[in-house]
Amino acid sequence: MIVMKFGGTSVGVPGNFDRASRLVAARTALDPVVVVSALAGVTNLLADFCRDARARPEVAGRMIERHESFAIETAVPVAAIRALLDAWVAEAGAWADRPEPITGADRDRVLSFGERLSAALFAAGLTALGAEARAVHAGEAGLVTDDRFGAAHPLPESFARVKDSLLRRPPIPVVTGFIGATLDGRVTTLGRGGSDYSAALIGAALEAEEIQIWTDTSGLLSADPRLVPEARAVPALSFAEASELAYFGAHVLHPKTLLPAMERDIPVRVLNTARPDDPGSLITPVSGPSDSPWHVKSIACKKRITAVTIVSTRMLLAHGFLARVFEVFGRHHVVVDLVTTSEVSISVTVDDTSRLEAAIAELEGIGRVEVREGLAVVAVVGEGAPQKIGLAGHLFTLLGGVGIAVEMISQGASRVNLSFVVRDEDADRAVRLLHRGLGLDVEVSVEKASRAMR
């Protein structure tokens, strides 16, 4: 059994929708379970509906027009989504005269319409090809979560419930990504990009042979192709390498996607819907070979980072100082990325600064606090790369040669990632320079790529 997840561009463009449907229909012997995102752009449209009361009549109409016209373009009977469109009309009408933003459980219920409509369209498309299929609401299929609306976490009992619900096939289940339900039946969402996570949870519950993420790139790449046009797919990665890339800016996978697969040792394959013959990237517990002499697989970058430094002479030879600092961050739910320390200071980087101000107010009682904005984290990822003798000296020589200042370095805590901080305006140049300077521009032979995928 395999799980095949298709993203918004895979199901939201008529040509890709047809291709994705045929990919599934051709794999019925592999007993597929399908997970789909909303059509491309629809979740943003629904978020606008929740945020801006004045735009609601227009957005409500655009939702209906988008899905009806898409059904016609893909030769799917509009009747297949009529009941859901009627439910959407009722939902939108209930908010027509209410001026307040839509939040919490109500917002999650509104956002769920994107995936629900997409699943109904895709199931109808499969049925038209002769592959019996049915649309399945993930929450109703057993994906139960807590009630942290907007960022819900699955409950442990989800695995058994999903297995009981989806184990009986055919028809092929086409499951909504991104959404679940509380134990009392209220719709929840897993956060943006959560459809990948849904696919991994379902794959783990069903003990799938493989989880396939079908997207608009041919795997995890050696760099962001918008920055490095010559970036290429990495044929084979370990879970640790792929997790680091997802966390530090590679947008192909949601950062949480790999956790359920890692726990069950289920391979994850990233493939391109528009180019299904490309080998893509295979992610397994063991790292594949690297073409870089430095053992580097990819360069990732996360921009708009803030660095916070706490300086205090009381830190010198004092126990408990770090615990006090991180207790403050933890209590205010501030997620820390990188950490460096000296005898009298500690520096951390923060991605989400929405709760940082309150944390800083407390930290000022511990020591002097310095905040620097407009920074970026660049991550050099590859199993064993940080331990490669000379790597750090080589890359910092490359950066220094073009005048890029390094603000902060994190090395030694991970066997797969050497990270450093530069100014935001230098980040793109740093990624391009290191991609070339670390040997990632070298073409991979088809034979070598094929061998790595076996």
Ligand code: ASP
Second form
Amino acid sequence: MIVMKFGGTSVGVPGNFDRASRLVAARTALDPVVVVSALAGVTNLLADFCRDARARPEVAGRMIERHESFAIETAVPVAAIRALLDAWVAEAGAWADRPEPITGADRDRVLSFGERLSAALFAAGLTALGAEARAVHAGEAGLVTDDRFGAAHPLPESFARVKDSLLRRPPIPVVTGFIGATLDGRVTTLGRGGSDYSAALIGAALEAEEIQIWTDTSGLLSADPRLVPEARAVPALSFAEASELAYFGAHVLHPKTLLPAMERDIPVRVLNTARPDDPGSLITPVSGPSDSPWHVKSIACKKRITAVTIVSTRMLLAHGFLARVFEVFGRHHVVVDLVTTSEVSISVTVDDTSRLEAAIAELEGIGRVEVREGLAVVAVVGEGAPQKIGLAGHLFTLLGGVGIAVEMISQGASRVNLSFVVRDEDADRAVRLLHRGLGLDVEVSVEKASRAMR
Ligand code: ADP
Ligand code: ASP
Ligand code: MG
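Having looked at the form predicted alone, could you now put up the form predicted together with the named molecule?
What follows is the entire complex, opening with the chain shown before.
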């Protein structure tokens, strides 16, 4: 069997919805299990509903209008989503007179309407094509999680439960991405962009032959195409390469997606719903060739990063200093990305700063703490690239040539990733410059290249 996951733009644009359903219907012999995201923009709309009490009446109406007109445009009977729309009206009504933001378990239940509605639409669309399908709520199908609402972790028993409940096929299960449920049945969400992760978890549970991520680009590209129009698909990547890229900002895959696939050696393929004949990217345990003489496959970038430096002259030759620093970060649940040390200081970068303040207060007992905001991590990824003699020199000469200062460097800790920190406002320019300078652009017109250098 295979898992076919369709993202928001794949299911949320009528033409693509049609293409996506035909793609599944054409693969019934491969025994597909489908995973869908909410229609494009719907999760943002629901997040607005939670945040802004004044916007609620308008958003509540837009949700109904959007899904009803989508059903009509795609020739799906509105009856297929009637019960869910009624449930939405009841949910929205319950919040009408309450001025407070919606948080925690309530917020996850509100957000879940996006995926529940799109799964119902997609299952009805497939059935209309003659491929009998049923919509499945992932939480009800056994994807059980802890109760960290907004960023829930799947529990180990999920695998056996999902396997059991999705055993009966056909009808083709069309499973909601992004959501799960606690053991006592409250809806949870896996974090924004989490439908990719759902697909991988379901693929691992069912021991799929392949997990397909159908999206709006022809694979995992050599850079974010919004930043580098010349970016092209990387035909083959290793799990390690793709994980680093997803973690350091390649939005096309949720950072956790590859873990379940990696554990069970299931290939992940990234494909374009609008151009299904393009080969896309295949992610497996082994890395494929790179066009770049530097072995680089792709460049990712994560913005709005904060650097924390702890300076302590006492660190000089002191054992246990690093352990103390990381113990503080760990206890406050601060996730650290990059680390560099010197004899008297340690610098780390942090993406999510929501719990940083309390950690800093404690770190001040260990040494002098400096915090710098407005930074970006750029990750240059490719198997063997960090070990390639001359790469670092070449890279920093390129950046220095246009006056981009490098604030921190992390090289050699991994075989696949060389990352460094620049100021936020330099990040886009750095990615474009390196994409060209490392030989990842092909057939660049003079006009495009000069635009990229600006
Ligand atoms: P979906 O709705 O299918 O989950 P997303 O919007 O989450 O799609 O992810 C696809 C988008 O990720 C692309 O349209 C592109 O803008 C962005 N992206 C960033 N980096 C990359 C990359 N290296 N390769 C492909 N897409 C990327
Ligand atoms: N719909 C969810 C989001 O927008 C999950 C996803 O698209 O993967 O975050
Ligand atoms: Mg996505």
